[in-house]
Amino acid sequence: MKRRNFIKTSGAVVAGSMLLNPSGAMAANFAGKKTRVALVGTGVRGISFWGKTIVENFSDIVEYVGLCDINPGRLAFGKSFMGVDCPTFTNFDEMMKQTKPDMLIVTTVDSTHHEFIIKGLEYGAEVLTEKPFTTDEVKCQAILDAEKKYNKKVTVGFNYRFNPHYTKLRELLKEKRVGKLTSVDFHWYLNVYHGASYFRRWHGLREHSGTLLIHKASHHFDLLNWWIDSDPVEVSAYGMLEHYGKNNPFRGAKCRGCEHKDKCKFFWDITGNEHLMKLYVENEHHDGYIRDSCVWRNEIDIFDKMSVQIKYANDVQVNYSLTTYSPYEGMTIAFNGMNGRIDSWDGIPWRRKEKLEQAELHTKEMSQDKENKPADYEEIFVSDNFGETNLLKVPRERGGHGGGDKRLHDRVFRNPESPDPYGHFAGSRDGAMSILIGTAARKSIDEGRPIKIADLTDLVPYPSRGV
């Protein structure tokens, strides 16, 4: 693979451009067309978070042309479960030259995303793409160059960065309220349902995933670089596959069945989910995937905890960890900066129980609206050095990832021009950048060295991107 060397100025020219519009599908509505889109990979996420949700939400602007899977019977169940009435493909290609769609959603395995992003640049569609936007650097290369090849955008599906108390956090940090940043705290819990649901399904397979480094972490090494401003030069890394996966006395091929459901914790009833049945047991036959595959299974290969240091453009120094077998699920986050220091975190059971108690002591003051009641909010602690410390409140929304989801669809699909003062939507560079951390932490961790950004791709990183 060829390296170009990019001038600083053009290259931030051109990110800031992707950044700041990176899909122009939805310019049909302003001209009074339904925005024509396609989607390829029906399991779980596509057909119901791209799927029934837009069509529920947006079927006054949007129109579906077109649904591609390789497994014929989950593709006939996702028609029926978005309830669209348009042809269907097993083959990609095909679709794609009968539809033509103006927008392409891709929502397929992580390890394919390259494929049909590249193919749908290449059909001449803006494509939409579930994070990660692809698993390793030379995948990222190929994208980045059929974007430029083709003239079309890549917008990448980030909807943590529309939830509210995160965009606080991004508020806080631009206006730099506690002095310049200079190192950051990111810890992230998965809980052993949660977790181990990773390790049931194909993401257990660095094949396919990546590793969590890349399926799960994107999103979190997006949220570094959107709150930090800036991007990633080096990291260093360290990662065990010590929990699931071999690390057991006794394993199944999958949980139905298994003689040692009675005596496994991780033991799950698919059978108990009917949507799960119809849409995946139901259709094992076609292509052999297992959804409730043994968490326990030999063949997994990916790391179940994490550690990752990263050093940024800005000299923002940051210590990340991942782990996926927690007894409960959130984060916790602290900025240090020169003049004082933000904490917050979301999920800590402990920190909830807090904030109940402070309810209590207030019940007499507050309103009776109980979808106002004082818990609802999520905290954000700022402590000035020398000073004090305040407490600011984010009000909490109880929608998808915090109202994460409603505002991401609607940025997209009903309001795609409108002012983006905080950079939350996010294009090709962004996704790239956000998978080049995790893609140089494998090899960290693989050959036990830092690892240079700039040796990966022909992306150069800048100490700010301007947003």
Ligand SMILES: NC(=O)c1ccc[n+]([C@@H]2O[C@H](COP(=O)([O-])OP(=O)(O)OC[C@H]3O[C@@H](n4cnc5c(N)ncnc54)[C@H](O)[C@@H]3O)[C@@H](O)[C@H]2O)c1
Contents of the next structure:
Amino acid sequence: MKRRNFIKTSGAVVAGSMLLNPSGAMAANFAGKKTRVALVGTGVRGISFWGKTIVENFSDIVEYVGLCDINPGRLAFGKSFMGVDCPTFTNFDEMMKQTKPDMLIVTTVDSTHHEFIIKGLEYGAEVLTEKPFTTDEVKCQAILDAEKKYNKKVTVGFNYRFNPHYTKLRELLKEKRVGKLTSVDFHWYLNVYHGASYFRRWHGLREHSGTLLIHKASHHFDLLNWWIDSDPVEVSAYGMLEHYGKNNPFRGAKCRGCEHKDKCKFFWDITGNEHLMKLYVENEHHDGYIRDSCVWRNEIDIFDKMSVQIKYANDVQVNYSLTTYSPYEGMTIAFNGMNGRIDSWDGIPWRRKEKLEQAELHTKEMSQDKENKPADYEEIFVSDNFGETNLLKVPRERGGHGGGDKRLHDRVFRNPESPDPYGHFAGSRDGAMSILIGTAARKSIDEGRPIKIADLTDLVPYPSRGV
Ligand SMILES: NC(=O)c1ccc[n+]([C@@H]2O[C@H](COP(=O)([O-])OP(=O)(O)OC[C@H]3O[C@@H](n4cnc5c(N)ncnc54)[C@H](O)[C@@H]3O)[C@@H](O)[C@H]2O)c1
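The form predicted alone done, now the form predicted together with this ligand:
To see the whole picture, the full complex is given below, headed by that same chain.
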């Protein structure tokens, strides 16, 4: 890996950061023609979020010209599920040479993203990759170099940013509602269903996912970078595997047919899910990938509890944690400013109960109509030093991530040039900075020392991202 000299951050380079961050339009305006799209990785994410949803909502402007996967069975099922009639390929180069797409969408296993991003750029396509951008600093540098070399843009599908709840937090921080931001407490809880699902799949091996510090937390690190509006400079972390993997007294190979199923709380019956049966189980014979592997496999080598401290170039300090066996799914966050504090949360059952009771009470008071249901909303509490605490309600919208998923799709396919005042659209620099925190955290755990972000690639951390 080439490691360029560290250049000290200064006001002058901040201006440069705006130029380096390709957060503008994604695909070119293809002159009134449909955008010709190819996709590699026809797993559940590829064929639904970037597949069927796009075909159903954007067929007037988007045309699928090719699909690729190493698993021919999954590829054939993906094509019929998406309802497209484009050619399919098990060889990526053949797809790119034959179809010459305007845009390549990468939805393969995390550790392979860089291969397709780099080749996609080389073949002259704009590239949209699912998170994580990639899984380590060497691959990250290679992508950044390729982007410069081929002068094409990489976009990262950070859908969380587009959630109205998270956008409101960004708005409050941008307007410095509680003064200069000084520190952030951010804790994310994956429950025993969602959390466990990572340990059943390829995600349980760091060679494929880079650990959940990359695969999962890169969403959260990206939000932090975006909210704080600065780049990370140093990371210290702890992490252990003490619940899943080798920690259980019994284990099987997979849930189907497991002799321990009656006593295993984590037994999961994939045969009850027709879609997953067709996509994965019926295609196991092609590549040996088992979708319902045992969460107690000895080979699992990722952490299941993680805590990370991040220091930013603007002196903000972050305490972050990720738990993978929580009874509920949710998060808490607090932004400490010089003049107050912003608190928010998601999914915490006792808080939700209290919120819904309050909302019901309010609806009854305000309405004569007994059928009227209480409006659902997200809560943000803004507390002023020596002052009061006020509740801001962010209306909850239907659709994935509070309507955020649709906004991301609209921005990518329909309105790539639309104004972006809060910098929602994420380019390669954003993708890189999110995974560099995870990479640094993993290194910090492995090596027992703090890791400087500037030592990982040639990216220079800036005090302000300039958005
Ligand atoms: N943004 C989000 O909220 C979100 C949600 C889910 C998944 N994702 C991301 O989407 C990607 C796919 O996730 P998934 O759950 O669909 O996984 P998956 O395992 O179901 O699908 C991955 C597909 O890639 C294929 N593949 C692997 N290596 C390949 C190669 N070398 N060449 C061609 N195909 C290859 C596999 O055969 C499989 O069909 C991951 O990177 C994941 O992080 C993002």
